[in-house]
Amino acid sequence: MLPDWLPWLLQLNDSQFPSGAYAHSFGLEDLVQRGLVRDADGLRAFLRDQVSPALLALDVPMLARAHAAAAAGHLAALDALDRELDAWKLAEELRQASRRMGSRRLALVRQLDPAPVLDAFAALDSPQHLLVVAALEMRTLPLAVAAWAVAHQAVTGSVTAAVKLLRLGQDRAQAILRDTLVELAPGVAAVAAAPPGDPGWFNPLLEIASLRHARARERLFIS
């Protein structure tokens, strides 16, 4: 038997969930214009040195205290979790990027399934962060669950941006696509089974990349 929340996980997870994640390439657009990213090759790499790193030591754990957080209700927790991820994103572009799409996907959410934990949320003055909505939207499903949806996003939004950006056809990012994820399984599973106290990555290449990028003559993506 298939379970219950598959639809729901699909529908969150397709490319088609109107959540803005198409107008921005977290940095990447800066990295790719100063050659820093310039082919397959350069997305692998940033994909593994970037991307992936900074869903494990941060991402990762801070959906595992969200995601405990509501499913138990506990509001106070989640504004809390909310603001201290607002701390992390020091390039104000990442940080209103994160912040546009969290509170479009809620007030998306909150009218496909409708819940008083989320109209409660909602009505609060917190930034509303893209991981502590996902939190609140696939609360009732399993933590590994959710991880593997919020790192599938992450990863994929990269490999979107990057089509639009290099010479790459839709073949070869749907291989670097399949490659990025196998890598990243085993890491997502562990991080969700025991995740670490401290969450915390430092990545100074995209934050200065997403500093930049508010600065640029010419820009395709918002962030």
Given for the second form:
Amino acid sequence: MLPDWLPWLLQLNDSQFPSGAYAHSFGLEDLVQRGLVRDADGLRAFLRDQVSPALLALDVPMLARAHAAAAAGHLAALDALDRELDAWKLAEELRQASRRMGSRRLALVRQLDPAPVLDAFAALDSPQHLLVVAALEMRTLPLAVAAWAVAHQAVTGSVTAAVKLLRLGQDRAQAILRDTLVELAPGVAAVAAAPPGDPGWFNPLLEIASLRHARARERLFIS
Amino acid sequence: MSALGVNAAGQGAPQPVAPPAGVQGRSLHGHLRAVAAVDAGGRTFLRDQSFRAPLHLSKPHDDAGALVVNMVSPTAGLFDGDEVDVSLVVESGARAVFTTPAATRIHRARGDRPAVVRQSLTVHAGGFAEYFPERLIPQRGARYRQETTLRVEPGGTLLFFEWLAPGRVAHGEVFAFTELHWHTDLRIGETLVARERYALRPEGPSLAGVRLAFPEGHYLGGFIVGDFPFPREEIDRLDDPDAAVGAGPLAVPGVWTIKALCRDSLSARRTLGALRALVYQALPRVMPALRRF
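Now the other one: the form predicted together with its partner chain, given that the block above is the form predicted alone.
Next comes the full complex, and the chain you just saw is listed first.
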């Protein structure tokens, strides 16, 4: 027997779901332009050494806090976390991308799965970061499932962008995606089971890439 | 190391002698407090100061209208177990530059305890503060924890820079430290504007981004707060094959972040000096020389 939530979770995580993720590379475009990510091996290393660790050290732990607040209907805590995410995201492009994707997602989810808590959150003057909205939309699911959905979206988004930026076929891209997800899965489960108390991650290179991308004259992606 | 001595008469068994205040076993617990204020003539002076090893203040001097305060570590650097609390306050109307004349070295830890520095810098409305330290060098086996709290009241100006070296590169030490914890919060009034939490370890991926850019990369960070035209285009032009440089606004108007990764110490020093000069040009103010660049 499949869980009731599986069909809508698959819909929300499908690449066709119009959250705007397809328009963002989250700094990868600048790294490709700098020649720091050149090919399939470079993409594999980027996902393993930069995307996945950031998910485990910062995104999933912050999601865990937001998920607990959302499950309890604690809007004040969600609002505080949302504003704290503004402070975490130093690069303007990454901050705005997270806000735009979150806002878009919240609007869609309110149409598909109306709920008073969603309306109440939307009525706040919150930044509506993607992580907080994801926690709200998946508030009734186990944290491990929500964490995996967020991780899957992030990795898939990077690979989708890479296909447009690199000489990389779809088959090779899917193989890299599969390997990355398989490698990442135990870590996501472990962090969801016992989120660290002190989230944080160091990647000035990606921040610089995003800061510079915001002012690049030629670019494919919004971020 | 026990602290034992002999009584004044030189008779009897050695008597225990209490260690000097701030010394705990093999470690130092020091502090540095300074409050910069402005006198009736409009000159900045230190209204209050207090310090204990391993830090002390050299005599401040005026340069380009600002009080330049050198925070000096007369010891060889910080050792595991050392703890230092730094509190710097710049009151309304005062202009102060806090700097260090030489690099701060973090030595190899003899145990599991890190060296800890807790530092806060508060700038009141109408105050001007620059924090411009020399590089931090974590040596092989070093454990270090740095907690930085920056608070700027609306109407205050802050230029905050930091420089993290990969180690003693000339000795072959490149990211050979054991562990660095780096906590930074920036608040404008009561609003949290920037938060950074790093745990850096040579093994694992925490330094992957730095190493991808430059295998022996130096990290530069900065926060700029103030009501003046931020020189973003000029800073963008500092980006070159030896330095990846980016800058951008934070979520609150008038607050900016600067990040740079540099190939080596020479390019880091050149980039940091250029960043500082560009910000002073934009203020516009004459830049205190510091006599190092």
